[in-house]
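Quick heads-up: it's one chain on its own, the form predicted alone, in structure tokens.
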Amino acid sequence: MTAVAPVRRVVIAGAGQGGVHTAASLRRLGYDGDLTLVSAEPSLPYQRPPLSKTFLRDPDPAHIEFHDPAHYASLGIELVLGDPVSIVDRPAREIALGSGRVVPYDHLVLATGAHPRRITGLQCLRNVFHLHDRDSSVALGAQLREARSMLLVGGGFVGLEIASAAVDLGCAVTVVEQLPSILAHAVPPQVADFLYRRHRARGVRFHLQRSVSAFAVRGDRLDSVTTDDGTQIAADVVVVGIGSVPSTALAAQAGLPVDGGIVVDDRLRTEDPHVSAIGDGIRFPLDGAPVRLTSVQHAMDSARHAATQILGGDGAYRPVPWFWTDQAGVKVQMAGMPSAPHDRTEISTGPSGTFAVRHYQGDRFVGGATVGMPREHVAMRRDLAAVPAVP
């Protein structure tokens, strides 16, 4: 593959799933120039999905780290740990690290991801967690193993995965969710109701259509919360799971457009031809509308596409969005955009309570979800890939 312009120095800001996969994809595609992978964290790059699941129970770094240091060295990847990119100087085409070191680039990839949405005033409390990184997962797991009760604020994927782990560890779990349903707008209502009943059967208590109106703090701990109907809920551990925010500070510092994410075109290019962006932190056009996806698969797909573009490839980035969650003892897999409009739903059942939900807009299949039916999930992804793009 021939590069459009000489690219001999690539810097990747962010060493999560997308950053690591971009580096590996560049080498796999034959790129043999300088390659620097920069992580703000001091630990080796690692997977994030297990942080809310198995890693809570067994915090062995070997279970989540992508590779050992020798792997990066064997690929000629300079791995910079614990020294984040602090400044992007686009006219000079160089970045400055927190340590002051300056690294030039021909092409920069922003793989900055996203961070949890936080409740102001709770960040410094010892028993309150906004799960994001390995350290917070280790600390949360340690407290859950000693706790008798956990409160979850928010009924989204990550929070409910943590709730499942907490139940397994012997905690009584209470969930406060301001919407009428858990996982609203994320899965079909049939799936949301199924998971709600599964969690309740495992002892989880829910306060739906309720929000937290007051916090009672004692020392460095959150003692209890009060909901808007006056209910007081005490807990040993509190987890805030109210969504994520794209990490756009570095792009904004560089003077690149930011609007609900780092703005890129359908080739994952920013307005600067020497800067691409990938993963959970970007907003890109898909089927005629700007979207932001937050999933491991999107991080990997966008990483591969960006690597191809850097080396002179062409073609629009048009992924088939798909997601999964393990909670309440079952695996749920989704395909397509959860918000895709539809006017018809088909439900099919399998053995032992498994089922699938398919959504259609007219005759056009737009997505769906499966519970315990992996083959049907693969079929959904295949069918979505065959659907022509919306102009």
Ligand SMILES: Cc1cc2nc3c(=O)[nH]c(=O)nc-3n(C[C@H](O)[C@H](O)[C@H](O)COP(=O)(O)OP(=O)(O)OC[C@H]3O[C@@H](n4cnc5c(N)ncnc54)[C@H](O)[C@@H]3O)c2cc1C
Given for the second form:
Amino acid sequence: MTAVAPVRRVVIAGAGQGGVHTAASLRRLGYDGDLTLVSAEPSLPYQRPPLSKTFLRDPDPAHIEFHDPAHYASLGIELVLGDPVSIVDRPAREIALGSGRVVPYDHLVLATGAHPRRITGLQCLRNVFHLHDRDSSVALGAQLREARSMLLVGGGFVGLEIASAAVDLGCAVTVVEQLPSILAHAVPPQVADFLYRRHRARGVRFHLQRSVSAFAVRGDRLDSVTTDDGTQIAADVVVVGIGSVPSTALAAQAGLPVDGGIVVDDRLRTEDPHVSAIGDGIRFPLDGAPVRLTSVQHAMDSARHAATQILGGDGAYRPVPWFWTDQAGVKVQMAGMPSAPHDRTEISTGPSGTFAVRHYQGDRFVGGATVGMPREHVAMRRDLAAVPAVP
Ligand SMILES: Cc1cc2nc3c(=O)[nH]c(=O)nc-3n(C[C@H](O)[C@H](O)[C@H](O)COP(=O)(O)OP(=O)(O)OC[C@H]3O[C@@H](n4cnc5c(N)ncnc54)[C@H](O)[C@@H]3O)c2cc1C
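Form predicted alone already given; the form predicted together with the ligand follows:
First the chain shown before, then all remaining chains and molecules of the complex.
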């Protein structure tokens, strides 16, 4: 039997929700070796959920940063800012940063997250936003506070949260969505319909089953768009919210398999036992099917799981997926995979218009969503945790 050398040097590429939590989990679990947390971004690591919500109105970095510099120092975490990992040399077991600095590792964690899907050709326009990072949220908030109108391309979670904030800031908001419903496949249809009606009651105008077919650009601004039925929509600010793409460039450079995300096993290991991957950027097996999750829950759970594995733990990563969104004045919480097949739906109602939707496949509870019912959401997560794994 070959003895496994103890891990004494861990490098984490990416200091978002997952990367920061991996570092903290390693220390919590007693790891006392070298720990280097590398961020491509120059700012202190921060949470992303507020970027499309409260931060648009109140862009105070202190409200979103995970920790101050002293916290990282107190945990013996070397935090490298604004210097991305550009090369992984797996045979040598070292990484090179953009600055040229080389850092050796015994174990490398890829926590590179995801980036927004873009509409080609619109990147350089001053009033077009693909919101993902702190700087784009600061710039978007500043423009929304001056704008009279906003156009949202895509009716997904992040975009509709921005639409909500824009209405609160006094903008007239128009949404173009190519599917017949907003949030299609992301929430039960009853919840999508409820949110649609709430947004409309707040003055948001929708063009459903329409896609954008032409753009009118003037100088460095987008003046208007034309939809496929010939409708022209002008707006001061345009937000493109058409989903995210896993950030797999570093994994690909390292020669690791990438297929709709960094491919990992149910222990969150890539095909290289010295490299794990976590968070928004991975594709992993859950109940027999490869999935990609993009949520704070998954970033945190996968971070904890990877830390345990690095320190010799065993066991499959089998999270209970959950997610929340704040929009149109309500909190909606989802539990389970939104796309899980189901053949039965139960709806229960609470006070003041609150309600919950539960999906079942036969007798098996597969997930659901709540509107303003946090206790029922917690019950759903507990019930899902009790459901045996699909063999
Ligand atoms: C606007 C917005 C709103 C959201 N709202 C919610 C919500 O309400 N609820 C919810 O559950 N989730 C929400 N999410 C999703 C949630 O924030 C993500 O699922 C979570 O941040 C994923 O964590 P992560 O560590 O995988 O990636 P991220 O937090 O994206 O961090 C990845 C980091 O890696 C860095 N990086 C990439 N490549 C390199 C490299 N080569 N070297 C060094 N660093 C690199 C990136 O710059 C980034 O800082 C939201 C996301 C956004 C963008």
